[in-house]
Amino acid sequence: MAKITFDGIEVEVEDGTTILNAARKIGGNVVPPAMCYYTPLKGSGGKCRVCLVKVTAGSAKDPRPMPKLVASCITPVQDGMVVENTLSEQAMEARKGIVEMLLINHPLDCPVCDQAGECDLQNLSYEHGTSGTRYEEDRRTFDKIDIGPLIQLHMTRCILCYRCVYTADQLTEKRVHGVLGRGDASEIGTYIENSLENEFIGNVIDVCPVGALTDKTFRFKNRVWFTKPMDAHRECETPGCCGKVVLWSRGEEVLRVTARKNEYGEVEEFICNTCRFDKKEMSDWIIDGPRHIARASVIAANHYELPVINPHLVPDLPAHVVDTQIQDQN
């Protein structure tokens, strides 16, 4: 076990464990966010730089600050080390710097986009960006590629996280698409425009961070925030599937389906395409209830949670109502 100190805060975490998830197991604001770090991806992390923190101390052993900001999702703690993250000045403005050149060629289409609402590159430009841009040169831009029936990609709005790749090579049996080219004309795409069809390939909509891979089926139907998301299961046969999925619907209908992600927007347990497209009936499924979405989400606005109740200012609500009510929140 190491005994690390994050933003003035200590824990105790295993050995090997990154800086990242040290701050995790703290949680709350301090939390440094990420864009190509994901948890249940192999290899994943390194690429966006949007979690850089300030080592003011390497270790009991050897209290040298690290002379430069370090990525802190690969970065392994050292019993004795001291993080700083949102009391780093420079960690911040490098940050800043980080979400200004991610938005140098990303698109304004927000207003169009269906991943709007839960969008990580929406959150940090909110908490971190610009209201202004610096940038005068001409926008990227690339040929539309058709990758089959099911995912729409947009290369526009990519932001190379190869979140989507390691999703391809890890759950499916055969990867067709990758990263082509180089620098700036760096690209996904599937070289001899092949169509991802794999039973597991939908994953890759759940873990891109932005609108780059979008659900064609839910393609402009409805905006997320107006739809009730509602977890739901079912007795899926094909092997590797949890079967444990978020319905979002309108009314009775069944808009599209995801799969579970936790605070971090990380997927819990990855689903297959037959839960993902073809289950569209809430007949389909076995509702387990609402959704829990944080208040801080664009989503809970029109949400429909019931709100919480004290007795002491509503004495004359019926004790059941308020059992029954208070129930449901936990």
Contents of the next structure:
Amino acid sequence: MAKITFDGIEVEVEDGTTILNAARKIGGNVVPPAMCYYTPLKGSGGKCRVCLVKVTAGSAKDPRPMPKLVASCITPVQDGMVVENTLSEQAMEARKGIVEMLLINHPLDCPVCDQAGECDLQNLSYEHGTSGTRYEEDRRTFDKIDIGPLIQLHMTRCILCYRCVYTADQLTEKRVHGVLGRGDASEIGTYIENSLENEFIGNVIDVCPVGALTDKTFRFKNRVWFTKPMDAHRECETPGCCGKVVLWSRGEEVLRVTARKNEYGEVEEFICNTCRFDKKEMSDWIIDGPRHIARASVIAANHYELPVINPHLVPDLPAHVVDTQIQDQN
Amino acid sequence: MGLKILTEHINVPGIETYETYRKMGGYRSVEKALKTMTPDEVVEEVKKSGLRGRGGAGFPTGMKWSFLAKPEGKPRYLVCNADESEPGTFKDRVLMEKIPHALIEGMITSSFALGARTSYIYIRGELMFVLRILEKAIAEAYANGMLGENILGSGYSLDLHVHPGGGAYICGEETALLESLEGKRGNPRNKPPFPAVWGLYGSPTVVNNVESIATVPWIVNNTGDEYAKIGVGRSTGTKLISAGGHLNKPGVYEIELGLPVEEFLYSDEYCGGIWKGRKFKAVVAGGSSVPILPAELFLKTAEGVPRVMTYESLSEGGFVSGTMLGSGGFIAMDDTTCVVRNTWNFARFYHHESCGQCSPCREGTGWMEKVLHRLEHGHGSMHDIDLLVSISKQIEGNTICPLGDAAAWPVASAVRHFREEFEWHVRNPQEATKPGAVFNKSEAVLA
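Same protein, the form predicted together with its partner chain this time rather than the form predicted on its own?
Once more the chain from above appears, this time first in line as the rest of the complex follows.
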């Protein structure tokens, strides 16, 4: 076990845990955001750089600070490590810079984007971005490619987190899409027009943090905040599919089916394409109850639930954290 | 004449053949190491020599070797990084082209020291002709029993392969190189784990520059202590410098570290001064990624101490008034050089070569290039100059691999030292965009 101090809060985690997961154990406002790291996907992380934190003491044995900011999603903790996230001006400043970088070539077409309202980049830029842009040039655009009848690819919105690549690697037998090209010309593609057809490929929609991969069966049908999320399940015969989903409905009509995500937007159990795209009748499903939308999302417009650190988990909260928690509640 | 370790026999006719190389005393280190020394003794000699990695970062080679993990049942690898693609650096190419056996001898001795049974030379894809030279030399080494099974009856076996890259600068970064060698997309890996623990095919791996490896035979032959006597302080031994730009005598020179920069730049033995009798304006001392320095700060530090060619002396003053020895790609510029144009050119290179994996580098390098393009072509504003500094700060230190830093440093240093020139471009767009127009400090009207 390793004991670390994260933003002034002590937490004990198992050896080999990453700083980000240690912070998630604390929870609340201190958790660094993550755009590319995805716990169920092995190998993900380290690419978007929004989770950068300042390590002011490397370990109990070697208490020197680390010279650079480190990506918290891939850096394992050491016993006695002291990490600063919201307390470190350098880390917050760097994050602001990274958010700007992520946005300079993003089309900002949120009003017509299906992801709006549940977009990680949108949330991130509200929290850490600036209201204006210093970028004067033309934004990057790509030729449209068709990747099949179920999934829509908007390459202009992509932030190249590689999550969909890892998903295809780990859930399907043969990946047909990947990153082509280099530098800011790199794009997600299938090389020679190929369609994504695997039974589990629909999960790339759920893992995508932005609106680059969206559900063609839901496209332009509704805004997510007008739909009502409900937990539901069915006995799915596809091997490997858990059958536990969230139904997004309006009235009696099921508009969209997605996997269940936790408070950090991560799918824990993946679902098959049959559940996602074909079962769009209320009668296909057994309703479990209303969906708990945990994050400060427009979907939960009238009942915001703010991220608060559970005082039972961390008994001695430092004053600055308690203060912000109270402020948030007001 | 300074001491020559690597290039002593470079002009001997036929040195590229095994026979001549052997006649000139080649492969002695293989005999000595394999017959009379243990691998640990070789590592110890290299440690004592104080040899620092010649690829640019200057990390002590012996220390790197001693970090190599040695788990049971896993092979270890030595990979030679011959993917020399930094603008301004062309030293390894000359070494491999002229004396291919020097590298092969170094590979055998080093592989023996590290316990590697298979070693790779990852060579830049553009250097296909050098690859053929190396392959021919390797075939000769196999034919003469220097490679293959049971070398010189010592029981040690080694296979050596040359592998060409596909033309990406990023594959000179050690983990991207390993990915590329494995046949994957050349994206740098997240560190930790470092290659010493998790390298090629998940095995412990050491990645060394060509020049570092080619120096090992001399160290083994003459002991590490002898090597440590050459040079100054922690910068021991000799270094190949590839001098280019506006010089009377551009070329690859082997210098003893500690040589005064003034002597290197102006003496006839080396660069022979700035060409056409022009004034010396600026220098990029160690390959395009190190900070650019104006002439006066290069010749003398901010405190007025004359600089010498060592890792320490060149970085005296930090990034405010210093630079780095880097990989030894020395680019001198005369007073007809436009620093803005030069910076734009570098930025264009890094924009083109960014792998696109992490966001600050992917987006930031392109942005910097566009802003510099604007400034150079007379569409810039004063605000753009500060914007450049700001972007470079947002990239620096926040990326997966050092390419982000390498892209940010030249831009930040150019603005730091040549801000007036950038401002002149903004104030006089018509004049600045004329072909061959250069900012002249004494003539310019500074508002």
